[in-house]
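We begin with a single chain expressed as structure tokens, specifically the form predicted alone.
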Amino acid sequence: MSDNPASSKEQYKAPITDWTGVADGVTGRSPLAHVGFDELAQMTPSDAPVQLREYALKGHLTLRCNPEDAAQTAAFEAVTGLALPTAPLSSVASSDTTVRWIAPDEWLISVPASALFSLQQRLQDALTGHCALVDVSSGLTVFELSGERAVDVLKKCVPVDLHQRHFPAGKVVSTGFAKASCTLRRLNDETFELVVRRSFADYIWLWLQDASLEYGLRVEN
């Protein structure tokens, strides 16, 4: 068994965390609540070249619309303050909103959970014509993988060319991850965001521990 607590099965002895408030009258729970990230953050080495953080319980919407419909794209920008990213594999982001191109007529929007209902209502009121807006928050969670060896870890996980020439900051791909899947976005040279299904969260967490073992992994909360 490894001396690195983040790769040890001892993590499962950590107490399950309390339910966490998401929005008014709504509660939720991280799919990795059983892991005890707060405890692991105190145990893993501060100088590890790979860092992992979970952003659980965010709000997520999928939008299907026509990118050539000027009224729809203008309405989206008026509500969010962001231009709908129509270039393949692109994304746009503000301090609290991220919009990822998923397909020619599909986007994944992420916001703080407390802002989700308001954004959904405003978009539904503003968008006209043939379109669809669906709350998919309960099915997803978000990991952030960073550090000087983050690319080396991801090379073991995804069949994607991660060289900055081919995968610059802001690029998004929906890809296989080990035997699961994820939506991968590069935030900067050494930081990546992984949007994964809740049902895959534990498997991907264990896989990332194993893939990071030769470098060292720090869990952040």
Contents of the next structure:
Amino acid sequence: MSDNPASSKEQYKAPITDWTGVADGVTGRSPLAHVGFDELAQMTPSDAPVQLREYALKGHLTLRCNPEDAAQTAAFEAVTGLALPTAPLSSVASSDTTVRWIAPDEWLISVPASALFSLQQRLQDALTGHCALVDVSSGLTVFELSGERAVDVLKKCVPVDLHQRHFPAGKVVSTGFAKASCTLRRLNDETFELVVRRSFADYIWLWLQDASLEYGLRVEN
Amino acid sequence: MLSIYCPHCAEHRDEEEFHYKGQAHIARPSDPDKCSDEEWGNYMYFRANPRGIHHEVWVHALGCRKFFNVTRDTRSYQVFESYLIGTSPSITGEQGGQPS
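Could the form predicted in complex with its partner chain be given as well, to go with the form predicted alone?
Full complex below, order starting with the chain above.
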């Protein structure tokens, strides 16, 4: 019930400087565009023991197929160059492609946005039989939490054992993250990748700020 | 807090990742049209409420989102085993919750 609906509309359409091109003139916006990671990266302490980075607007595909169907696994490997990780909680990654085990018949594939459409087409053409391939890019965003205290921050967030013996690099778990959901993958000793729902990105960003308060947080861009 | 083994993820996880989905091993009548109201009502609504061993369905809601069965003691809450849907439990109790 604004007295001046025109002005609020103008405000809504105010120039946005942080749009990022995805492909073919389509534009997208990070769910944390309002936070201003560019500025924060300049302001946050450089020696903080926890670092956070967002990889917004990547391409994500959900693949459902039968790991016992040799034709499907062979087709997947032929297209991506990666063997489908059929062992529970495992992942494989190349320089720009990550494949995470989600369930016995479900995987989450992440690629740069520019490579998404061609990968989706090639997989759709190659896969035969009962399977599904869905573009879920618009629903997800990726955080990378790293640093010597990153594990301590995560201990406040997820109900899984993060000890190296139980959670080595490459392992993937889908779990709850402070009552939101997340797919957590360990990249190395001190680096974790979180795939979260885009609509929860702001909540998780606020939560992570609070959880890392006692250690110090550096935002990277 | 229960620690429940997910047979799909092949590891133990905390209870908060799971949801309970009721009694296991309830067979749907093969021909619902031939059921009496009582038979259908029993299938739809009436569940065992044993004191002791209970076979029940759980879903790994925040993990792999798959269903599986659990054998649990309703007195102590102790979880004895997890097993895949379509397989039989290795632990059965003398009181209720018997596979049909």
